[in-house]
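Next up: just one chain, as structure tokens, the form predicted on its own.
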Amino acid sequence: MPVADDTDALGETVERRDEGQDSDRDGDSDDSLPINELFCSLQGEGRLAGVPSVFVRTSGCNLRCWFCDSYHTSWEPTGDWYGVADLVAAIDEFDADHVVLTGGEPLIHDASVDLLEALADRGYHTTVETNGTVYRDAPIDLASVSPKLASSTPTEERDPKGDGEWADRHERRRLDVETLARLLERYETQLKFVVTGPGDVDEIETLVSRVRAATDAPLPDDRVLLMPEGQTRERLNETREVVAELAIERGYRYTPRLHVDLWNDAPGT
């Protein structure tokens, strides 16, 4: 399935959905999703790193991390709308039994549940990559939850657009301990933190303690993953060793960004 052209209509629609408003897009049906890209590659992150998987990347996000590695699903949402049946047919074309629903933030879209149910009916293993601020009741085999730390906030100095207008909104929305606890109670879950440096670790430990206090569901240290920030090999060369040492020091699990190591920042990987 090709990546569609950028359209103002898509950006406006997903922005309304980000804000929890109904879409008035002509022809938008309840079972359609705004898709930025669909491709088969290796899972690059987390406990399933290295597993051949079909990636379905939706457009639209309720946050705006300054280091977002899918800029065209958040800061400038692009893509086109596809029904669930068409997406399942496209997924079936690949020789892989794992599907990763990612974004953007896929769980802001109602139809993500329809897609996950259709994939479960066909026997696919599903991973959902989510920022942990939205809960959905759906057949999810692995909730790969990436809570956003204070270092993700797009301050004026870090905003890729240069104006800082999203900083306050992002800061208000980026953490929801109650939702994190619900996800942990309902799904097999990994907490995957993007780490920009040693200054992030105290916040991670505080958040892990808060989540553990909010639920009786277990959250062992090996389900807490530290991942180096970086969209390119050059940037990962600056961050990976520091993050690996932090994982060893704190007893958490280190996760690589295998797709960046293999293909740098190429799309569709």
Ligand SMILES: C[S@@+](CC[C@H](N)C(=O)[O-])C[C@H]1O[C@@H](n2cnc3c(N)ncnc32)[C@H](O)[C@@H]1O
The other form holds:
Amino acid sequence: MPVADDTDALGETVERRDEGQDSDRDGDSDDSLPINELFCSLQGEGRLAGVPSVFVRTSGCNLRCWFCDSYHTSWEPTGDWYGVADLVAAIDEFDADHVVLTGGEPLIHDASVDLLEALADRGYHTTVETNGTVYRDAPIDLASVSPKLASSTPTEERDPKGDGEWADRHERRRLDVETLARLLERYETQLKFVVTGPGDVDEIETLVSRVRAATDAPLPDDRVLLMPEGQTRERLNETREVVAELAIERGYRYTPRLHVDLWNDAPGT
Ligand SMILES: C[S@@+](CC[C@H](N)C(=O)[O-])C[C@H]1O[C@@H](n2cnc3c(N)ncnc32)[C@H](O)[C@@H]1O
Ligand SMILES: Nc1nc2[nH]cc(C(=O)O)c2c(=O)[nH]1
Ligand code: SF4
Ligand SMILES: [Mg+2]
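Right, and the form predicted in complex with the named molecule of this protein, after the form predicted on its own?
The complete assembly is shown below, putting the previous chain first.
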């Protein structure tokens, strides 16, 4: 079912549910989340790549990257509502002690905090994949923050759905240095940039400098990860080597997209 056709403001997804998209929600507790998919795989990205993990993918996002590999959580958000207890029970079915909460943008939802608290109580290691525009206080073991660069903006030529209607909103919202600094102060953090080519690297360096200037929390170069843009093996064949060389040149880390290398764009991987 559609979650929201336009998550125009933070939290609007949840408000719209309350306005009538809740017909097949079980119960009326307010700790439920719109879930697009839940599956077990190997963490494909970042410093925990290769670790067996359960992925919980919420629906709804406050941004619209043209390249979003989770189209049905952002451009056309779909999913069903589940309470935290049901989600924990579904996660417990798998043999993994790491949980990755992703989306869409998981931190637009209040109930993501409830889910993270329930998972921490049960001893799970939690990673949150977030675009770094929303701060939440929650038990997060690794904040996997992926700030969005100018090359992510859905201009008219690159809009996967319309004619660039989202470009201005995306551009206004995509970077918030204060929020990035707060996340860094509170959580073990990696900054994981999607890189489309050499033209992205100056913006990364400028942003890293601005974040360092905004906080006393350390942001060493080995916490800055460059990840090649690509939803498919074919696209990664064009980007991965260029991005690896940029990482070596600038002293940052490279992260693969292990799941795409292994399973291409298969659902539930
Ligand atoms: C779908 S996003 C969900 C979490 C959050 N909204 C974010 O962007 O960080 C999960 C991860 O996939 C990355 N990603 C999305 N589309 C991508 C693409 N085409 N190529 C490489 N990484 C991509 C994001 O940057 C993020 O690190
Ligand atoms: N295997 C696998 N690893 C991932 N790491 C981050 C992912 C995400 O979509 O947030 C992801 C994903 O979708 N699949
Ligand atoms: S911020 Fe994340 S979920 Fe939202 S559009 Fe960009 S990649 Fe997709
Ligand atoms: Mg993914």
